[in-house]
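Below, in structure tokens: the form predicted alone, a single chain.
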Amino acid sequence: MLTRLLSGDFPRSRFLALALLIVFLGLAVAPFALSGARPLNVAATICVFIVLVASYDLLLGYTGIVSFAHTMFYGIGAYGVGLSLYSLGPSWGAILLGLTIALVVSLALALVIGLFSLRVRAIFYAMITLAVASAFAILASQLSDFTGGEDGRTFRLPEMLTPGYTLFEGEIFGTSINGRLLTYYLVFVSAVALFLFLLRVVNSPFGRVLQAIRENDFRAEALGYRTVVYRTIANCLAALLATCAGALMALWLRYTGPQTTLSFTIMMDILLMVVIGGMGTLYGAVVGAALFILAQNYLQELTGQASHALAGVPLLANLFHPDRWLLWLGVLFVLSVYFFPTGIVGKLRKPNP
């Protein structure tokens, strides 16, 4: 059952396997072992991040396409449950509306920029679709009357995705079964689901063949692939996944804007949790989505404790201060590249000389 699952795809290493076992306990029962609604939302956030790096691993580590292109593609999604949300109502059929509209527009702009676009190489692919999702960028800042502008949209749920919706009297450890938690297991769920449908393309067949043209494109052609069609195929899935993403952060967070999906940072930091997890594995996704958000959140939190204990110390209680947590974010940064250059994933599965 489980090889199937994982579709034969074991992480390989006890370190690994325990890793990932901790991080989906630990998004599992998020809601019974934390309390407060910021761990909750750094939960959803990981859960949502898994598949938005995921996917776009399948472009950078499979196929070894280089896209700026993706958080428009995640964009799309929010808009498009968002939007429908708000110009619809609250209900079930409005999130399904949006999300179908969504997935379409994402098929549509990726196979355009797949068939127009992949031909070119390397850097000028990356170009194109960099201009393309700037564009995109500015095109939803503009259209303030249907998009909200810089402000965004915000939108109410169906009644049952509510805070205030209790589905049983009585709690369950310590909680109350609320509309919160139910979105909050809808986001787990469908990430959950859409991770394991990433494992199976890639260890299909089909993702053979991405792997192969990953490696040498020349040869895979020489093979009888038309490397343009299942690059092409690559960036729709991945657009696909990337849109579901977007939906998933839309309804967790009842909003949608500029800021929160098509923000070229996201892009950054989607780059980023792939390097950090290790490209070309999926569960260098898991691991660099996690580690990554989780420093985003408490990094903060962690220097300025530091800077607190070591007051006695001006000089090195100043370069703790919580302001300066950027700055070591990319020295962890820095370190992770250093002693893993294939990413953490990369590196556990190694083989022990």
The other form holds:
Amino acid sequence: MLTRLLSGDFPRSRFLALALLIVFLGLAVAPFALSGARPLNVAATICVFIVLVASYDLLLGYTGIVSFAHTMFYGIGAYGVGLSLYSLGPSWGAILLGLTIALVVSLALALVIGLFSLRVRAIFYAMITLAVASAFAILASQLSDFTGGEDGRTFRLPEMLTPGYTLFEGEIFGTSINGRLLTYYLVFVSAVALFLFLLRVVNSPFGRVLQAIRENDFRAEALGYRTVVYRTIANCLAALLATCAGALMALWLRYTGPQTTLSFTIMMDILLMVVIGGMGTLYGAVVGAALFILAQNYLQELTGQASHALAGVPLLANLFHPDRWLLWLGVLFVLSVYFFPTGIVGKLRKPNP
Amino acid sequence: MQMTGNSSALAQVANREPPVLSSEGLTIRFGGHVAVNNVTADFYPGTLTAIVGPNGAGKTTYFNLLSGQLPATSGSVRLYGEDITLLSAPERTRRGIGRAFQLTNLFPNLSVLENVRLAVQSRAGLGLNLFSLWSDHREIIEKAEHFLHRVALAERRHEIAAALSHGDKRKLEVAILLALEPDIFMFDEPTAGMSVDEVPVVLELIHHIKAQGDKTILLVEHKMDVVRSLADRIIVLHNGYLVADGDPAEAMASPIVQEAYLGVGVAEHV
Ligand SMILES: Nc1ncnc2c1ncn2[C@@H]1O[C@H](COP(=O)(O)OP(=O)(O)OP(=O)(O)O)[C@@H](O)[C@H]1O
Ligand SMILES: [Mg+2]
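Here we have the form predicted alone; I need the corresponding form predicted in complex with its partner chain.
Next comes the full complex, and the chain you just saw is listed first.
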């Protein structure tokens, strides 16, 4: 049962299994274990980014495709659901319609970009995706009547997902079962399902061909695999999953705008998460996303406390000033790449059979 | 250009069956350099054709043109009479042209078994299956293990391909070709750089394929004793031109070959 669920792809390392279990259980019980809006926000963001980063790893780590258009597809998902709810009003039908339109648009774009440019050299492909993604971001902020421009759009969710809604009277473990909590579990369950789907894909005969293409595309062709077809399918799959991640994020934030979905900063973050976690292993996405988002949210406080503790020491106190948290994130990144060039999971895991 | 007295043995073969694979005026130009120049040849089932010639003669390039790794500048390639000049390499592989490379060309970070399994999987047409588990296809794995067994690499199956010795890499290259189960086998110096005790395994395999009687085999080989023991026919390439085509004894006796190739070949072999 577990074997089928994980597609036979076990962590193959006790530490990794433990780390994954902690992340999974932590996210599963987050609404009950943590109080306050912020921790739950962090947990939901981790859920969404696990899908986003894992789908990017399908491209970068498994197939060897460098794309900068991943946040564009993420944005299409977020805008699809967001604008649909904004203009049609809060209903499940609007969510479904928005998601469907977003998926179709993403698929069409990924297909066109893929067919036109996956034949060319990797560096050109990266450039083309960068150009298309930039054009899309500009378009989204220019069409401000429709998209809300730089301000984005705030919208309401169907009643069941609003904080005011309670499933039943009373509480479980001191937490009332309200619409916010239901939204969290919608995000969590969707993320788990999408992740398991990806895990299946990379362990399918198709997924094995992707690895072969990454290793030696010339040889893969000589074996009879039409690499353009495989690359294009991988490209489309990754785009569709990023679209789903964007839709989930929009639902969670009840807002969609260029800063939360289309910005190039997010693309950089995704890249960092893939590299920190480990390319070419989906579990790396889990570890990378969890660590990175925790650091992004709590490193500032941590350095603040360190600065406080070191109040007397002149230079150190300054070095740990809360405003320097980005510096420490950078240091952590450099260290992790230096000590784990294959990523944390790549280091922990025994090689593939 | 063609050798005089084109072998009678060959003519008989030619009368018996139509060629499986043929090239007509096949030419490729790299800038000013014509690496393969107007080469016309037919290849018949059940026949092993050795392709010889000095270094840089264009043997590997000719192979690349036949199996689709390089596009021809002019001329055509036919498979079972059908023009396949414009087909891509994967398409040609799917139609039965199998290729082993001179410069070992593997998936370096994948296991030995996976290297062969990918070939079996391709042959089985399973590549676009997204939702089953690769490990559930036992028959594919078993078949891959069978081919590894045939090149005496079964015990190494879980090693990473990059970790193999040169000789074992060459054997793996052959196992991958076997796993494609092609109609046309193209070997490009399969035993080059192998130690003396490894060579017989590969030669035995080629013998075996030949003994099946219906396969078309093309073999580029520098070792003259190997050519002598295996070839039904020899094609000599020199500076991109086909300078001789005939049965082994005649081809080797030809003055062009003596001058163009055997001088080099003998020196290298001794
Ligand atoms: N892609 C290429 N671009 C330019 N020149 C090439 C290319 N491939 C081959 N050549 C040239 O074509 C000629 C024939 O090379 P080829 O590899 O076919 O020789 P060969 O007969 O296989 O030699 P060897 O016995 O050394 O393997 C050489 O001069 C080589 O430099
Ligand atoms: Mg060669």
